[in-house]
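Given next, in structure tokens, is a single chain: the form predicted alone.
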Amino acid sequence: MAVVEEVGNKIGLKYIDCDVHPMINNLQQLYPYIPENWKRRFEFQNIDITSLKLPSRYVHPAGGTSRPDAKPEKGIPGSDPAFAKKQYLDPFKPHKVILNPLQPSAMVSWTNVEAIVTLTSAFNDYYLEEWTEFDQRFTLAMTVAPHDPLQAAAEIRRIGDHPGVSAVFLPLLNTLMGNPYYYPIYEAAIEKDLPIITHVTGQEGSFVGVPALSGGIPRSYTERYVNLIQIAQSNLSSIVFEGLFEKFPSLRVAFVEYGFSWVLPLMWRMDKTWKELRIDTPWVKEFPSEIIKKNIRFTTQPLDEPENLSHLKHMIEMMDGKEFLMFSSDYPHWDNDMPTRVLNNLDKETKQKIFYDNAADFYRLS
């Protein structure tokens, strides 16, 4: 089997990767970006990176969510920008990669709001200095703490103009995205011309206050993994039927790492229901499918590949996916989709839009 560096991007594919995960090895890496009083408190509490780990309720069957070959000589996978450059950027040559940090998003299950806000800001400053300044192909989806929308908005205004910031990563509470609770965050993102992205945090269905999975508690990692699309489905319906884009027409939203094969039947159901019951939501003035295509984007990973790949191509055509899908790899995770190995049977125009044009427009990347 050829190693990744030998495979590379020999076809010269121009693309933007909308989902790469940087990590830290220990909390001490954040200390230069934390006020002294908070640093002393965290030291006194003996809080370390293990406090940010995914819940042990759903341990990955292989013991971890990252590719074993993505582990640098020192540290955990995703913790070394130089290693990521050598293993991924140099051989595959993405135009840009969006960094979506999962460790700060995992704090969505914490309850000490001031501690969360302090650490989230430190994560943002760390990744801007250690990753985006290391290689300008790295660009950051800055994380905000959803527990306090006003402080989240202040964080967007603090660093939203930084050239290394391309989006706002909003980890979700058990409050749907169409709820006015999030309005201060949306207003600040619009002010800075930044899109809102939301992504799986690893906490879903595990703690009170985070998004719950419907029907009950999954009993295995696999069962929970499959059911995570419920979170995106519920929030997509909320955004549309709350009329979020009537209130914020310039807001841009993306669902990252939820796949997209579920979007087509949901659009069908939303269109049919809206047409029959539109008096229930008179503020929704267009077909939901049209609202979605204009304002919302979905990343491709994890790609649901049918046995006959032509069916996937037909599904993308049926949903007009070339207008709102964006490529994502999920490097360095176990289920990543490498850019030269997926969606190879698309026509040239569709491939250009999904791999580059849609993300370049959404993230304002040139």
The other form holds:
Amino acid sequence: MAVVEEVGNKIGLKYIDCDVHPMINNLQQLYPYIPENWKRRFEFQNIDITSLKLPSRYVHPAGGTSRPDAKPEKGIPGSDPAFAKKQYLDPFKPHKVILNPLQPSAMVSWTNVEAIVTLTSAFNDYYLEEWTEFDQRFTLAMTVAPHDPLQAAAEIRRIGDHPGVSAVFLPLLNTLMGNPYYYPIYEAAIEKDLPIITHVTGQEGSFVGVPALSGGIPRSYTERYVNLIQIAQSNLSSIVFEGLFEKFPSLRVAFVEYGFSWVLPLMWRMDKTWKELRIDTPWVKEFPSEIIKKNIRFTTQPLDEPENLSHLKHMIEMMDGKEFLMFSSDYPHWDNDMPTRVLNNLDKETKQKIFYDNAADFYRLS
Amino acid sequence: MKEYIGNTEQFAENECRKIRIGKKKLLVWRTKEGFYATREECPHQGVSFECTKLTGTMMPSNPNEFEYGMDGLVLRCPWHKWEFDVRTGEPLFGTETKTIKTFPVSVEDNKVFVEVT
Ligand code: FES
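The form predicted alone done, now the form predicted together with its partner chain:
And the full complex, kicking off with our chain again.
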């Protein structure tokens, strides 16, 4: 096939995957990156960071959140960069994949700030050394601990210039992103020309201090999965109506793994409400939809799949999605969207922007 | 054609009087800057502005700062609160594209005239 030969992959496009998840199998893997005293403390505590299942309200009904076929010979899915290379990078040939580590982000539900900060740094160092140096197509969204924005900012300044870092992963507390609480993190990210991404942490609705879900407590994993978009909606409204980009015009923000089909009706509602009640937030100086299109990005997975797939295509057109959507697979998770199988009905220009241009610009990866 | 619609003292500041000229329904407003005439109805869902008093607004500002301005020059719809500059009928700060039609008003010897085209 001519296209395949041209770009060297089956998608027919140079593409960036904005959501791939690396994991560790046990805490000992982080020990080379943890100060001796903390290592002793974690040993005393006998911490098993890989098991957050037990205290969680929402356990996957089919046993796991990963693809069973993504399990390497030794360890859990996502724990072996060589296996990820063999199973995903080599056959699909992405230009870059953004690593979004979920184990450190799950520490949003912890309370011991110093332990969280120590482990977060260790995770960052581990992934930079073991993954981004293993294959330069892997690039890291370095995690920060939102529990202490000043220490989070210091972490960004510590490793933000590393060539393997392409974004700051901000796991969320029950404080909305427009709140000045996060300003030190934003300032440091801007200083290092890194975008902020936020991603579902799996802790939502399970613990005090992490984002609560609206209206009540869902009973099942399924209910919560469907409702996770609420968190992105609230944070998007907060960012816009708190005037975050008035304060930080060069800040770049992305919502990862929240899907996007909810964005269009929310933009409509935000625009209408701004028109009516602008005096409530007079620092918002243009239509919220314009602010969103300029400064905020959304990744595509998990894609909504209406019976008639052209409806999704129309929705992307209606929302001008080619300007602000970025492809993501969520490899190696159970609900991944593989690049050869999704969004195939988009026109060439839209596909080019969603699969490559928007992310290349957002993460500065061209 | 210029129509005489009353003497200045018949108009209260920041308020309007309803004027009928032929089939046209107008409101004539007295502001601290002078007299202005607009169509009676909001271009959105058609409510009458008759009971509305002119006000000011919050000017575009820095985050979490409020800056009151345009005192007495803002026509804020009583229903969905769209705001217009009463002098021009233009929506404020690019919030809308629909405008309110306005009509020229002049004052001669205390007499107020409106020109309906
Ligand atoms: S009727 Fe005037 S703003 Fe809706």
